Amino acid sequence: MDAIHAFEHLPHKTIERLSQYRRALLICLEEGKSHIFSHEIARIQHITPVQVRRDLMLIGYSGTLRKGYNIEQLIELIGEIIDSEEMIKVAVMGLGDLGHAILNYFNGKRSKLSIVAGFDVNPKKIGTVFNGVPCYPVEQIQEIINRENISIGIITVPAKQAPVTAGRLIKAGIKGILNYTPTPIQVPEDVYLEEYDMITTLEKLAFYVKLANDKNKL
């Protein structure tokens, strides 16, 4: 059984944590560390050692009592589970400040994921290249997505334009959408959607800060 079918029923949160574990493990590897214990991973990720061990048990990996987990082996296994054998290509919809930040931060970070196209309505941006990624007019979405075999679209356009942008991506055959706007969008069942609302995240943080401040006043 290949990795895709063996792990297709992993919980979504486990997949998220595996990605986070790998980032932490790569840093540890660069620092010359060869093995790591669950409580060390837990401390880096701000979760419990029990959660780390549970996640790693789900993917069939165990360490030793004396040394813990082999970092290189664990990185390789997580890559086999998360990464595609073939390159998965990504497009960014909207090359404003957030779009630029995504291009600058992400490109080159993963060998099996690559941002290959950007789209915008600003004539001054169309035809230019940002961090190695060409910017196209939105009218060419269908053409470029088909030509480049793009599977994922990242939406960073103004909030009001998010539903229309999502519709264009879906019509062009995109199979995964990451929505960075606060406007909820609807997708068909065969399109995977992740929505990240920075305002909601900040309000959640503000709530917990308020609780902490209130406790300090008691």
The other form holds:
There are 2 protein chains.
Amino acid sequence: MDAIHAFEHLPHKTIERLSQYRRALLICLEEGKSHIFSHEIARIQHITPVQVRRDLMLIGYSGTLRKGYNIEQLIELIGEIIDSEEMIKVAVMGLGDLGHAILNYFNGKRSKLSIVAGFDVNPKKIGTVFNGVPCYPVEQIQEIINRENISIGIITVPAKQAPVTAGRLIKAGIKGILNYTPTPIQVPEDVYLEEYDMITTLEKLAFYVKLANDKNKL
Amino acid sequence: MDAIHAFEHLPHKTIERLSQYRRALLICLEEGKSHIFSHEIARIQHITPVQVRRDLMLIGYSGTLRKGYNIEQLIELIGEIIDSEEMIKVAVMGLGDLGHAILNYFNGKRSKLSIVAGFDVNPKKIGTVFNGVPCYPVEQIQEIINRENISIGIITVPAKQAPVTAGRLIKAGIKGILNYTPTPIQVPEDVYLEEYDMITTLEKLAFYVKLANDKNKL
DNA sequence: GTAAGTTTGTTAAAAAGTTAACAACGCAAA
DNA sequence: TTTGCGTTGTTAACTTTTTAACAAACTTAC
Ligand SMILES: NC(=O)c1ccc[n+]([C@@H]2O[C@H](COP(=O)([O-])OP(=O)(O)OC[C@H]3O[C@@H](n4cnc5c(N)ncnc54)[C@H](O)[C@@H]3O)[C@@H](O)[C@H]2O)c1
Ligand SMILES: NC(=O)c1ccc[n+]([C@@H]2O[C@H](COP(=O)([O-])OP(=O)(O)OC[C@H]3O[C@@H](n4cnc5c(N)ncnc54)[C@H](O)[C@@H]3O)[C@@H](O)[C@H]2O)c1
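Form predicted alone already given; the form predicted in complex with the DNA follows:
To see the whole picture, the full complex is given below, headed by that same chain.
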């Protein structure tokens, strides 16, 4: 299909925004709305209406003049683009506070993404089931990842353990890693990596807050 | 001072990377290194050496030829740029799993940023102290934020409570908000806002994993 | 002491991402 | 009708961000 080819070349930022649009659209749908204007989506996402229209143009979706976009259809189309046909399965490495928060938050939210396993070294956690997700010992990682066909790993172990944990995930054949520890990790180029550290976000925020403060003092 | 003026116009991405460089540099310092090359920093951060050099050029830091950058000095300079002179104080709204993870993780990591208060509605949590951070009832938000001179709020309440919580923070005079719930919020333009949703990151990851999969199948 | 090899600093070019501008359209009110 | 307004789709301009290119400088090896 031609469309699949096109979606390959969607800008990275557009992919992110599509996910965000869908999240917002799902809420609107729940609230009983059937249509939405570009400027409404824009306001929710803190961007410009032009950008919304441009993104939707890129995925080939057309709205109705003066009526806006059909919410249900748009959710459907975004799903066709960013979701995969089969379920994508995810494992969480390290079921501490953050790992728990993620398990709590995540499952059930998306139909094509599911956390199916947790791994830990703490004997008290191994064998327990949290929110429907069983906790396995790290030694079984290869076995479980093969058996369940898990392709994404989330790292929430103590920072020092991040590199060795990443190594295990890679060895086990994982294709994408989301690293929530502050220790950067290295991956081969066929593994997708996202790293997020709260402190970077906070420091950025603090920088701009300070800047605004300094300006007001003048 | 002239330099302060210049730092105002640093690219947003550079600010983010400076925070990341510092994080990496602190680790290197601990490991006993005294100097580092641009390509080493680049490798840790998964970017190019040119970009590192460019960022450092923008902040006016010069390395030594064939010896690289002095780690201690660079950490110091990055601090002068992105940290504020006085401590920036932070409050966490909602001390559930995620709020706890943040308290656990954060305090002590940075000298100029500190979480000094938590707020919750659960009577069992109110009055407790977690990791040195007291939990107050939300009703006292105005009082505590004024008294402690808190300027940043992190939102980790249940998603539905996000907008009302944001409203309270804004009313209390907060200047920056970091929203970790999946419900987008609205803020006046003198308040800095960052929103982060794990699902967006995961969906993006899943998209590129799928893409790579599809390519391999051809 | 000279040549070869590295690494920095900076300017210039390229790429990615955002915003502006506006024609086309359709609804609503006059 | 017809006029005016609000909205989409799209091209073009602009801005931001990244990458390339390369001279200058220092070190080491010969
Ligand atoms: N990025 C962020 O925003 C953010 C926020 C909070 C915490 N963190 C980071 O996330 C990580 C986890 O934080 P937390 O508060 O949940 O810590 P925690 O100590 O509560 O949890 C860590 C868990 O990992 C397990 N573990 C230890 N070694 C392991 C290994 N080798 N393999 C598998 N499991 C192992 C422990 O038994 C524990 O259950 C830390 O690195 C922390 O720095 C990041
Ligand atoms: N963005 C992410 O990556 C991510 C990950 C996990 C969870 N979350 C989100 O973070 C939020 C918190 O998650 P959690 O797992 O910690 O939930 P939780 O239920 O464990 O914690 C929520 C806490 O907020 C308190 N609370 C409820 N209403 C409040 C109010 N009006 N004011 C102050 N406190 C209030 C509750 O008493 C509870 O202690 C949720 O919205 C969840 O969707 C986000």
